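Given next, in structure tokens, is a single chain: the form predicted on its own.
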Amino acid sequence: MMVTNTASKLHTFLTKTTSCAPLAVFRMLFGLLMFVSMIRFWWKGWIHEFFISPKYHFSFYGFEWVQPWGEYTYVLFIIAAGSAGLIALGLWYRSATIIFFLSFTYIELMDKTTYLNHYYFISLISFLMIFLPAHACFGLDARNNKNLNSSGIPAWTTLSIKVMVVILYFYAGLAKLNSDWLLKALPMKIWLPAKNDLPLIGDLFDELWVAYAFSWIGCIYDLSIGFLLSYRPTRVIAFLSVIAFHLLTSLLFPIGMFPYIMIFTAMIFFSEGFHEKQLQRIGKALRFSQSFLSSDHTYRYSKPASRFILTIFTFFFMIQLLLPFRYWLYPGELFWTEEGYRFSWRVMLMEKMGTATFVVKDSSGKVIEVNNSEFLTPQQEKMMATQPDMMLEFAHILRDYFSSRGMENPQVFVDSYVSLNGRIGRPLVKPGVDLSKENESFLPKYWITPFHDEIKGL
């Protein structure tokens, strides 16, 4: 009986059907943004920047092969931008979803240094996307083919999206939850006063309380946000707090284009009704035909499509629950180890600052102090300064280097001195570890330095 009241209520929610058009904002937005985000990318300068200029590039595990193109980096962008352009318009889609999701994660992954969570975020939406019918409606696939176009969808394919969504924010709040940021306000402590030149609110950055405020607002927010926007009755009050909370963040600290990213993302959850009638103004500004905007037809997958999809979706949604816990295999303090800190929605909780001074010794007793800048941007150095995997990465370019320019067996020494979160710098790495003989891998990395402090929380 367990079993048959079960398929019944599987099959109630698959068959289900809602509304296009929020999926189809949701589309025009998303594909809006990232064009205009890959432009803005280049407008600054940012391609030759982080990605040419550099003689070195940080990679990812197992995404060794993952290297910028050279000048022709380039036309990477303007792929990913001009795919973003073809989704903001619903033309040749499922190709412009697919070309997007790969050219955005290549380039996301070609240097660690640039690692930002909603870059990650980005890359997850853009795959989902792949297999939804966002171009079902009020696209130029769905104007140029009748039988594509359609006022219903499967009412799973639009949850998804605001799956992700709540996962972020929830997973994020619950990062929150530990003692340096609830019971020390750290490191807004930190950052704050940093910004007390601001006009007219400017002095309160210098107020303890008001550090202690952002943090525990900041976790309540995350936590609770995406759960407000899902319940109608509080879904105003939630989106107007979405406004405020990411315009602040935008003016406190140099995160890019993610607020406004999350700001429109936040609309997918408002009414079919809101969205019905924002695509019919914008229809009849253009001159759209009340056929292409008031379709009869449903949109519906195949059933070989359908659990081909879900399947994906089943594994994709439980990666996604899981992997923000992988840390738990590791010993030592997270934030110090930073082992299983990547991908797991731990946006902007801590404070690291440090040098590395390397060392490279061959057979013969020759020692060379290494010049970081020679090897590295600015920028490169002060992430590898604190980032136990990228100063092995660097230890095995300085390596390299040395090796093909006739030292012998070379050796990798590194004196490290990191702060976490205000407190008294010490040693990262374990003095007289060779890094040249290290291996990176998912196993725990038994040369970093025990933290000799605790942070007690997720």
Contents of the next structure:
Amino acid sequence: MMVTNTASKLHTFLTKTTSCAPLAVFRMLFGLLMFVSMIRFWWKGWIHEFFISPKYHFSFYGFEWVQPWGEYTYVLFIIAAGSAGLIALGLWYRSATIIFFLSFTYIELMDKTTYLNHYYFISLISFLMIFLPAHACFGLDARNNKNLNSSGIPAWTTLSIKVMVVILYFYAGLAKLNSDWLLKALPMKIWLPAKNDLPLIGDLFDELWVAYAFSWIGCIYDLSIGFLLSYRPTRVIAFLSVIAFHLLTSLLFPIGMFPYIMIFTAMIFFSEGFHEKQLQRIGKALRFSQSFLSSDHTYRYSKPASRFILTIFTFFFMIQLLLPFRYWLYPGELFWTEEGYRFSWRVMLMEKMGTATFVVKDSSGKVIEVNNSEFLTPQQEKMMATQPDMMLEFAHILRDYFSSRGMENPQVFVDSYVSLNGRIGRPLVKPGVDLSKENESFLPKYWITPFHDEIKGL
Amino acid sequence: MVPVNPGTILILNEMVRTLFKNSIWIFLIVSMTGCLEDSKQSDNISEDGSSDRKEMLTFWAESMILPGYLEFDSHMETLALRANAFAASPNSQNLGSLREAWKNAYLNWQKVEMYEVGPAEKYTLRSFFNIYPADVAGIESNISDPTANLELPGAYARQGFPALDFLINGVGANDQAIIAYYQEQNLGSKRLAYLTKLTIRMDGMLSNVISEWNGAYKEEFINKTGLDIGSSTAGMVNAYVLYYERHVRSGKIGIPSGATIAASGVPNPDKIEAFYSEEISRELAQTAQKSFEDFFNGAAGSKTGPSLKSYLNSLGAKDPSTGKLLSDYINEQFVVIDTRLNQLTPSLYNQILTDNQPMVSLYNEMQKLVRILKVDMTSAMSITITYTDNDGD
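Same protein, the form predicted in complex with its partner chain this time rather than the form predicted on its own?
Entire complex below, previous chain first.
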């Protein structure tokens, strides 16, 4: 009985349909925002600054083959921007999403020091979108192909985007359940007074209770907002708080496009009726034919296709649920070692700063102190100085550089000093360890010093 | 008329309705905020002191930087006058008073060298005042060519206090020989001309810096209250830490003692500050160290004002695991450094030759301080260190 019951529930879930409008609106906003993001990145000179001018790049383990294309990196951005534009238009949608996912993810993987959680989020969303029928209405594909044009789509397709958003927020909230964040208001207590010269509200940032309020409200917000957006009676107030929260954070912290991406993404939680009305209005303004705007067709996947996609999605979401907890497999304090820190929605969680002085010795006893700025950009150096995996990679860059210059068997040591959430600085890497002999892997790095304090919680 | 999208009205309608539905909650939240507001007097982040950066910047400008420059300027004027007097009659009495003026000016320079922000940064005052060791061959070539360009980086070590040190202490084995150097038939007058040229040039540069501080720059400095790149606090902290790292730690102690990794243990005693009057080299370092500490603590003569220390305290900057104030860590390290510095012989040259180990230990303690300032202090203040390492050490 149980089995049939579950099976029939699953069947109902999978065959349930919903309006195409929310996903189509999401597609257009997503495509447009990504297009703007790419142009903004270019306009700010960041393509050159981050991907062309640095002499060396920090790679993700296993993705060392992903390197910038020199001057042709601009082409990569044109491809990403162009495919984002196509996504917005709903033209050649399937190819456009594949190309966008690949080009955007490639860009993201080119240099680890530019890693941002919201880039990762965009990669994930664009991956999901490859399989979703977001082009089934209100796009050029749907206009060109009457058989595609649909008003209904399987409900689980839109749901998958919402689930991803809920995971992002909820896990960002879980990551805040730690003693530094909740009991010591760190790092808010450090960051907020930096803005105490803002007009009107500046004085508030000197107040301890404000740092605590930011910490606690931020945590509660992250944990609950996904569900409040999903639940109809709380939806509007939740959306207003999304706007308020993200605009406030964008005022206080340099987080670029992220607030806008999250505000627009949250609109997918609005009712079908809301989105349909928007599309009708825009459609009428653009003089689209009524037959195009209201098709009676419902988009359905073929059986093998839906089985294939659902299998992929099941794995995808299982990974999403488990990956942030991989840090449990490592000894030591996550914030200190950062083993398993990325790809886990840990956003603005800690104030970490450091310096790392590298020393190269050869077999004859000759010692060279490395001037980091000869090899790295200030941004790369700053990121490297607090993250052990990047220190290791830099040590390898130095080893290879000095051997190519004829140094025999260069040994590389780092004298590091890192402060975490106001704790007085300590070495992050054991000083006597020759990093030229250590290899990158997913195994725990024994050469990271133990954290001298305890941060309780997740 | 601006056409209003009916969709916007629809969403606004829905929002307003929900707002009213949820008005009880809003009322509760607002009244809670009100309660919290009442308790704000007692629950400041601050331990003591004010986190008002404008107050700190004002105190720096009006009570530390400008008075520091003015005092230094009076010594520079005396130095220029005495150089003129010596040039007029190069005798041993005039040489003695010139040396005295040079020493006083040099000691006073140690009190203002760290203020390389704004005008001093624009004119790169330090590069023209205190790059050592002096370039002796360059000085001699400049003497024979009065049109030589002193603005180029290659000319830094041919001017300033180190060049004057050579000219009044290093050109002869004793006073007689030095005076003879200036009475020499062919080059004597050219040598004297170079000596006065250098002092006049220094005095003029300093006057430019002071007049800019007295002009528009002071307001600009005080009003850039942010902490981003380009703000006064971030600029001053960068200049302050850079000064200590390169010009106190490395310049005065690390390079001459060979304690820096780059020197790999080979001492260079001839690279000490004031090489030709080595007996004041420790005093110069002590003066610099003391001024550096006074700036941190906001000690301006007899009064104490808003400072890095009081600002850090106002932020509640302390190690969350030990509860100890960051400013205490810093002041304790000051004491360690002072103690080691005071144990050195007055001539750092002799110290290096007879027993270099205390120099190396002092360097290591200074390095600890650099890290606390560069990492812990900037992290607590949300300031980014924007200067990059160079090959200076």
